[in-house]
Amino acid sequence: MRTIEVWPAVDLLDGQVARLHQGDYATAHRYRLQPIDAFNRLLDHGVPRLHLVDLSGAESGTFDAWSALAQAVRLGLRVEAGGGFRTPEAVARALAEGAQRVVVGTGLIESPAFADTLLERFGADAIVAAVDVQDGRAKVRGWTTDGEDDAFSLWERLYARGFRRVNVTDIQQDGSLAGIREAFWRAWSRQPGECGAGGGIRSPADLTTLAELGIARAVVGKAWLEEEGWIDLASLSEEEL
């Protein structure tokens, strides 16, 4: 039986825990839960991983959730940080402050020179490429702008440059709790490298389907944050599901 590594997501908007629907900032739902409380909730259930995103930074181009990153690392979470990493200096700071990996999207897409610099300075293990997909194309700048690239072609080029991990978001499903689109992920499972999946994941059955397709990682947001408990945190406490 294939396994999948699950990364619960905490997205921050102006420092508050929030979720968007299909990446639309106008739909932002802000939770009463404070970031530190979300981190402790993960740890209380034995969950060791955190996918931390600065939504404000993704839109502005400057990651600014340094306090939250420091808190999460200090508590002992393994953090994958993203949202607004557009300079090598910002990536270097995140890694120095304890992030396990940094997720970079817009910068890689818009500047091949920047992509090469990240590989040269930090190596492929430290960087996750973000490919956020709507209607087959990659979105950039916090999903507010259409990129010029077909998503598959973009990842193939990044893989050829030396990147090995990609986090793909199915924007159509993101924040919807509607479940995954199996055909979408089947197509991504045929791409090279290690693929992480996000967008619409609502149940253990979705995680099982992704694992069976060969998807390596899953980023789960609303399904663990909502009070209805679509995905039980206790089921995420194992190193791999």
The other form holds:
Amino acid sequence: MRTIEVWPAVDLLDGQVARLHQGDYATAHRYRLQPIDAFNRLLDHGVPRLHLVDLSGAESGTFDAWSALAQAVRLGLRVEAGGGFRTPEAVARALAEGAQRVVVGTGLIESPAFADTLLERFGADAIVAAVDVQDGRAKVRGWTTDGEDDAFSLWERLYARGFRRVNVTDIQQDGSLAGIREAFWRAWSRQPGECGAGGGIRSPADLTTLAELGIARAVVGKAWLEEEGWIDLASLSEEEL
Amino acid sequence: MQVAIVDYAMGNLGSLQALAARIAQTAVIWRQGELPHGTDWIILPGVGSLVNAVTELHRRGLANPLERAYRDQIPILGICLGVQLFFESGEEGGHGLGWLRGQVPKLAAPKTPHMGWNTVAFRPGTPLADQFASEPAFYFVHSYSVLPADPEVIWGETEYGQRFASVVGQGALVGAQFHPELSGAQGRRFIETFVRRVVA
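So that was the form predicted alone. Now I'd like the form predicted together with the partner chain, please.
Let us now look at the entire complex, which starts with that chain.
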């Protein structure tokens, strides 16, 4: 059986745990849960990984969830941090403060020089390219702006530069708990490198499907945060963890 | 050569592993118990404060083997919190491993953490100095710095609010307050020079 690593997501909007629906900031749902309680919940369930996104940072261009990042690292979570990393200095700070990897989207897409600097200074292991896809195209700046690119050719170019990990988000499904689109992920599974999937994942069956397609990682948002959580973290098998 | 990177849940090791691979070192992660077989040198990394660091080393059974490695003069490179651990005690009640005499006070600067690129003036005549005569810049993130009792162990100094020891060394023990693994080409050269001069 093929396995998939689950990365539960905590998205922060002005420091509060929140989820967007299809990337729309206007309809953000804010949770009462404090970030630290969310982190502890992951540890309680034996899932020592966290996909931490600063939604405010993604929009403004400056990651600002430093205290949440430090808290998560102190608790012992492996953290990938994203949202607003547009300078090498910000990436360096996140890695220095204990993030395992930094997720970079807009910056990579808008500046090849920035992309090369990140590879040269931090190596391909420390950086995850975020490719957020709507209607086959990559979106940037917290999904508020269209990129110029067909998403596949964008990733192929980043791969050719030296990137090896990509996190793809299916915006159409994201925050919807609508389940995954298998054809979408089948196409991504044929791309080079190690692909992580996000957007609409709602059930263990979705995870199994993704694993069978050869997707390496799954970013799960609403499905673990909601009270009536569709994906019960405790129920995930060892292989998925 | 093989480098063991100490993992005591004080930050991320990926960048260090990547750098080790780039300079042709075999990196193994040392999480618990005895020093991995075949280890030529050790990286003691870390972020955060001294307060829990030694406790965590003990909890993982790493403290005693690390002490033996130090006594056996296996080269140890301390980075950031790692170099602070070489010393005796910190300001907020935390204590270090006590290999070098001195304290770890908070930086006397208007704004902490000290974060970003800053230059290091290497003290002439110390083992790494001739490679870094131009006072290159390295990447820092820290709020505390080491204050050695013996000025002889200071191999490099940096200015931020105050003058502080940014590189220290004694025998096979070398520490940097900056992050060589996040300092690009100069950081790589720092570790390469350490390997050539101290390890080999």
